[in-house]
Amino acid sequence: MQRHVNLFEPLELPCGAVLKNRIAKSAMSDSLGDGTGHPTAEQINLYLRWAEGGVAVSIVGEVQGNPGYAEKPGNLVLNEMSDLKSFRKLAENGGSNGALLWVQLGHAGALSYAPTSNPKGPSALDVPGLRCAEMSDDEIHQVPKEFARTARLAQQAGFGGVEVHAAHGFLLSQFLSPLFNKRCDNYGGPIQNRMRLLLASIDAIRAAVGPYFPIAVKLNSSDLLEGGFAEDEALQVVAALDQSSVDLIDISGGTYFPGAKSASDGSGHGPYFIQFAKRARKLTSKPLMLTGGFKTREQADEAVTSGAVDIVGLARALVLEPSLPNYWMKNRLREPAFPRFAEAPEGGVTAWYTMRLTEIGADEEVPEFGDLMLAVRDYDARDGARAEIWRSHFGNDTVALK
């Protein structure tokens, strides 16, 4: 008979690492790097705030090994050219109060930020809103090696683990998705071929970091778009991950392919992908994390106590209240107040939450919700300024300068 666990019980991962509770700060593109790929003081303070707020683990989104394929010019870049001093400070602060801080291994591929790169993906695409070249065989073969090097550097800098990003339309997700992947070689066609690069990356990372360092994978349950990566194929990937050395499968969904809706559109109330998680639970004994749609403690409690998942991933809820886990543990606050924006422009809500992260990192957040359009303008202006810094700093290390 299955024993019911609660939200504040520890979780031991297969590698032996222990999470102090079942609440994670999911990976977000916080866009708080300094433009040279290094953490800022605000970013270091942001992850300290989350650690002090009671999360078991925080995940730094989109940490690049190759500056030529970044998602944004505020991404971190961790490679042999990086100054590890600031990364060690980030790891120390984000790993305080018994928390772990993990690095999400990023490569934007076809979605690379055009002002600082020449986007490349599994296949050449030229559709409205997306244009990219095709990766060569040699470029594909370099991907697992790059991920492994970044993971090893993260371990040396004192981070508590890594997450392989195979969701939301970034590179490994692109290989999984028929929307992006039109290849006819060993990396295209049936799902067994399309997951080949993901599995090779996991093997390379494990060889680099050893058996006791946590490796998670963020996986789409679905692209939420006709013709894309779908649930039945995602379940086949879950079954393959069950036979791998990963320690946690982080389930999410949705892609940035043109025309795709966001997970928050039309998904109803509550966790977006809970039904998929229940299907995945039957195929793997690996710990499962579910990200997307958690807004109340009741929802988080139900997901864990039901056995559907082992840990819940919170993102926007922790932007609104960085100390939410502590409040929940003390039964002082059951849910944060989410803002509602009428007629938000595309990407506007993301920009608002991103600028809110900046306020938290600077200890300047206020209870009132700030102006949406002002946040969008500030967000775009900061990207533009950091793109100039990025091009100046990385020079020929970027794939193409524009």
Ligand SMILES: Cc1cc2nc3c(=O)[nH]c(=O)nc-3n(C[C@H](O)[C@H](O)[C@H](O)COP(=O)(O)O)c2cc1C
Contents of the next structure:
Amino acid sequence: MQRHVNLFEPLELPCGAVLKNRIAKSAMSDSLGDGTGHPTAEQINLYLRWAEGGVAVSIVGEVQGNPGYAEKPGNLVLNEMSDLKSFRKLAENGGSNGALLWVQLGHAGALSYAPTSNPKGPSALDVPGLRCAEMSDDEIHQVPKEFARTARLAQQAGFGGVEVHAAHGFLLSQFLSPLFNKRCDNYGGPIQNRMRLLLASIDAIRAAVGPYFPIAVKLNSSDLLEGGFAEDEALQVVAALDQSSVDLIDISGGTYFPGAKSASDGSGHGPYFIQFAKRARKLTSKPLMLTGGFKTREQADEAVTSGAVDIVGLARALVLEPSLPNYWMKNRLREPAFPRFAEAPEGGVTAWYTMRLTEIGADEEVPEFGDLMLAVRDYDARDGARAEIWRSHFGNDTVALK
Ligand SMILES: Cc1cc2nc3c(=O)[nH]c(=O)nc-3n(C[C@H](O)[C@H](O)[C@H](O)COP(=O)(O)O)c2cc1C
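Based on the form predicted on its own presented above, generate the structure block for the form predicted together with this ligand.
Now the complete complex, all chains and molecules, led by this one.
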């Protein structure tokens, strides 16, 4: 009979690292980098707040190895040009109170922030709101090396693990998706080819960090786009990951493709993607994490105690209440009040949550929900200002690897 696991039991990953409980702060691009790819004091405080709030692991979203393909100008950039001092401080604070702080290895590919990039993806695209060139073989071969370099530096700076971002329509997710990937070489066509870059990236990272360092993969169960990456193919990727050296598969879905449905804007009843997780469970013995739509302790308990997944990933709930795990652990039931936004513009909800992260980092959060359109305006203005700093700092420098 299956043993019923409690939300507050520890979990040992295949590499030997132990998570103190089953609650993760899912990757969020917090837009709190200083524009030169380095952490700010607010960002360091934000991860301290989450660590003190009781999470087992926090994942810093969209940490770039190559500044040429960032998702936003508030991303961190970790490569040999980086000053590791502030990264060490971030790792130390985000790793306090027994928490682990992981970095999410990002490369936005076709969705790279246009004001600071020349976006490139698996195939050239020219559709409303999205234009990119096709990557060359050499550029593809660089990608695993860049991820490995960033992972190694993260390890040296004191971070507790990495997550490879293969979800939400960014580079590795574009390679997986038949909608973005029209290549006719070893990286396109059947799913075995489309997952080649992801698997090569994992191998390169593992070789760089050794056997005892956690490597997770965030994977879409589906792009939620017609003709895109869908569940049956995602299950084939899960089966392949089962044979790889990853420690954790973090299941998500949706993309930030213009006009598409992203998980961070979702308002449906959660948890999302749980049926997929149950199918994935039959194909892998790797620990599974599920991110998307958790709003209550009951939902989180049920996902873990039922054996569907090993860890629940929370993003927006931990923006609304950074200390939620502590409240849940002490049975002081405090469910976050989720704001409802009528007629939010595309990306508006994500912008609102991002600005809330800024308030938490500055210890300025107020109980009332601020104005959505004001948040979007502040978010865009800040990105505009950071893009200037980014361009003057990085120029056209994309830090080539030998
Ligand atoms: C402000 C914000 C930024 C996000 N940035 C990232 C990111 O950098 N990487 C990532 O994998 N997911 C990112 N997400 C998506 C979340 O990790 C998560 O998949 C999604 O919000 C659904 O989970 P939730 O219902 O718990 O919010 C972001 C979400 C929000 C709200």
